[in-house]
Structure formats: structure tokens, C-alpha cells
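Read the single chain below, which is given as C-alpha cells and is the form predicted alone.
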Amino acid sequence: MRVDQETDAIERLAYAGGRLTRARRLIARTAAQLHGAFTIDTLAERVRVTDAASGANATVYRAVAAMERAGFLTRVGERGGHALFARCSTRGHHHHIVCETCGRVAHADCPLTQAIEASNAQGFRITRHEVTMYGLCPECAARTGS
């Protein structure tokens, strides 16, 4: 992992009031090394390769929750009923496109911006919305002939 990513994780966790234990540092370092979208179970398996105790599911779940609150990880969708997370450094409101084959994540502008603005103009107050897009990245589409 690049040093700036580890520093970013540590600074964000500290800012969010998270405890900076050895296990959380290892989990953050491992999360930063994963490319694309991953489940908490996948992250826990990778952490256990380095340190079985730090890879305990409860420890990883709590660390991921803290990293999500701190903005180090972002929930980008779901696979098989499990939440998918990824590192996202893009600021501002946007959505994600997740490759169903390799988990690659791309950013997309919000397609609902005009609808939200129109709703606000009519007096509605939109409190949240969710857009999840799945497909194949260019490399996976080329491999499958899609």
C-alpha cells in the first residue's frame, strides 16, 4: 500500500474518533491493497493471512464501520446479499458502477440531479436516494465477448 493511503486511513480514523489499534491499522492497510469492490468477508480472509486474531469477523466489521464513517471506505453496492465496499477518493455527490465479474469500480455523475432540483423547486425535500449500477468493465466484456 502506498504510504499516503495508510496515512489517509489513519488520519480519517483519528478524525472520526476511531481507535487506532494495531488491528485497525492492519485492516485499513489490507483494505487499501484490495482493488475494486470487496465484501467484509473477503477483507477478513485477507487480514487473517497476516494475523488470525485481527481477522476475526467482529473486529473487521467494527473496523469497516469506522472506516465507512470516516470516509476511507464507501459502500458501492451488494453481491449475493453482502455489502460491497471500495476505496473512493472522489469528492462530491456521485455514484458507482461495479463490474459483476472482477469488481472494478468506476465513478458516475448522479443521473438524478435534475429530478432532485425539480423536486426541491416544488417544495419537496429529498433526504436520500440510492442508485446502484452493475455491468462489465471493458476488460471483462472483451473476455466474455459481450
Given for the second form:
There are 2 protein chains.
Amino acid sequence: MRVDQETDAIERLAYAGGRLTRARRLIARTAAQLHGAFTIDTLAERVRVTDAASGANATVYRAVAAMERAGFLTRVGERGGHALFARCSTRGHHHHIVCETCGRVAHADCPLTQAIEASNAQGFRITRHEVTMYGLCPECAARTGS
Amino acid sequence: MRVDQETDAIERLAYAGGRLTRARRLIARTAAQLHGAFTIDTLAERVRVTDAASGANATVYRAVAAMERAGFLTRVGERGGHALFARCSTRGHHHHIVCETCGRVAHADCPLTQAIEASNAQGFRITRHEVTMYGLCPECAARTGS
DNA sequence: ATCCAAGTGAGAATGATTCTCACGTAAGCC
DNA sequence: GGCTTACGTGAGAATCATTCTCACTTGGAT
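Write the structure block of the form predicted together with the DNA for the protein whose form predicted alone appears above.
Next comes the full complex, and the chain you just saw is listed first.
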């Protein structure tokens, strides 16, 4: 089977040196097609539509973990108890805005520089922080009415 | 059994009109004694130390949910897959800084006003956000060395 | 072409949280 | 002080996302 060069590049990128198996190729391709944030079970369902044999939950979970390690996917929040992932290879520290309706994802600069300084002033040493904003993307906001 | 007035007031406050049962009294009293953030199973263990019959997990989960509804406790983050709660009746929108070592909790003003405005400028309508900072409180930072 | 470590898949296990259901008991009412 | 009943309790089962196990398969280096 000949593989389209761009697709092949995406698949290789997704696993950063890991093995490219039939399942992993399909999972990466499917993840790249999904626009915005998705849950792992949504991804697994889509994979199974194309190839029922390659969508075992455990395999998709492992592939997503590998793609996260490779910096191809990022955990961008959660919805209804399911972790949300999105393709994000943007470098540098930043945060995500997730549309609650359609899952579209936008980037936001880190607003905490000052907050961390203020905390340091209180004697705290901040080592880690989490910021996620949820809302409506421009399209969904327009659809919902002003 | 006579009940200390302040303790009684705390217990009543914790459930905001809900029933005051033996188990609920003990759970509220125990939660009030824990300094900083705690997980529900830690709270349940402490409760069982005082009264083995009043510390059923389900009961503690329900009591915590009730105290959260009443605004007596707040979910302030998570640690190792367990939700972290802390006593917090501070009014007004704010966020929490949780010491990763001892669980001490401090408050932080919301640093997102500007970020939300920036997002609105992108056309997003932010409806909800989560901010948690983790780190070391002054004491734990000192103990760990500079 | 061969080899073997990495990957796969089916299903079991894990583990926090929630639910069920029979029983107990606060608290309003007399 | 008793009566009533809706709310709370407790033991254990259920739920459900995620991870693990283990025998089998396969990519890809040599």
C-alpha cells in the first residue's frame, strides 16, 4: 500500500520515533482529521468506522498517550468525566480555550505571570498551575444568539 | 448530650438547613479541624478514628457534597486522582494555591480578567474557567531548602 | 530472511465515586 | 412527650474511565 507523503509525515510526527503500526497510523490520521478537542472514546469510535479491528480501546488509549508524549496531542481539558485532547504542537507555555459546544480550541497566553509573582511575594513557590477556559467559540456564540 | 455552642454553629453552618445527624455533625467537626486541603478518604479515615460507625465512605461523600452545596467546603484541586477539598467560605470569585507538600491553601485573586477580555476580542465568549496553582507553602519551601 | 522488542487486543482489574434499598432518626406537629 | 415521615445512613453493588495482563503479532534493524 502506497502512503501519501504528507499523511506519512503526520503519522511519523505523531509518534516521534515510535513504531508505525497499522493501528497507530490509522489512529494518528483520524486524530488529525478531528477538528478541535475530542475524547478518547470518540476517537476510538471514528477509528472503528474505518477499521473495526484497529480500534480496541486499550490501543487507542496507548496511542493517545504516545502522541501526547511526542508532543503531537495535548490534553486540553475534560468534558463529562472524559479527558479532552486536541492536536497542539504549538511551542512555548500557553493555555487553551475550549468551546463547550463544538470543541473548537484556541490558544491563550499565560495570564499567570503576575499572579505567580504575587504568590511568590506571599512566600509560596509555585511549581505548577492549571488554567482552562471554557466557553463558546465565535461561530457557536453567533448561533446561540447574542 | 450538650453541644458546645461554637461547634454547634459550625455544624449548622456546614449544612445550611439540612438535617444534623450524628454522622454529619462528626464529619463537619472533623473537616473543620483538618487544616488545608484534604481528600475525602482522608476525612473518612479521620472520622472513623473517632467513631467507626459514622465513617462509611458513601456517607462522607454525601456529607461533603452537602457541605459544598452549602458553601462551607470548596473543591480546591486534586492530588493523585483524589479530589481535594478545603474549608472556604471566602466570598467573591477567587482561586486557590495548594501546597503540594502539606496541603495548606491560600487564596489568589483571579488573574484572568485580562485574559478573558483578550479571548472576547478573539470572538470567544468565556463562560467558565479553572485556575489552580500548586507549589510549596512558605514553611514547606523553607524546609526543602532554597 | 531472521529476530525480538515494541505494539496489539480481549478481557480482567483498578479505583474513585455514585447508586440501591432496607433501616434509622431528626424535627415538625399535636 | 409520642407520631409521622421525609431525609439520612450504611453495606455493598454498580458505574465507568482508564490501566493492566498476557498470549499473540509485527515493524524494522541487522
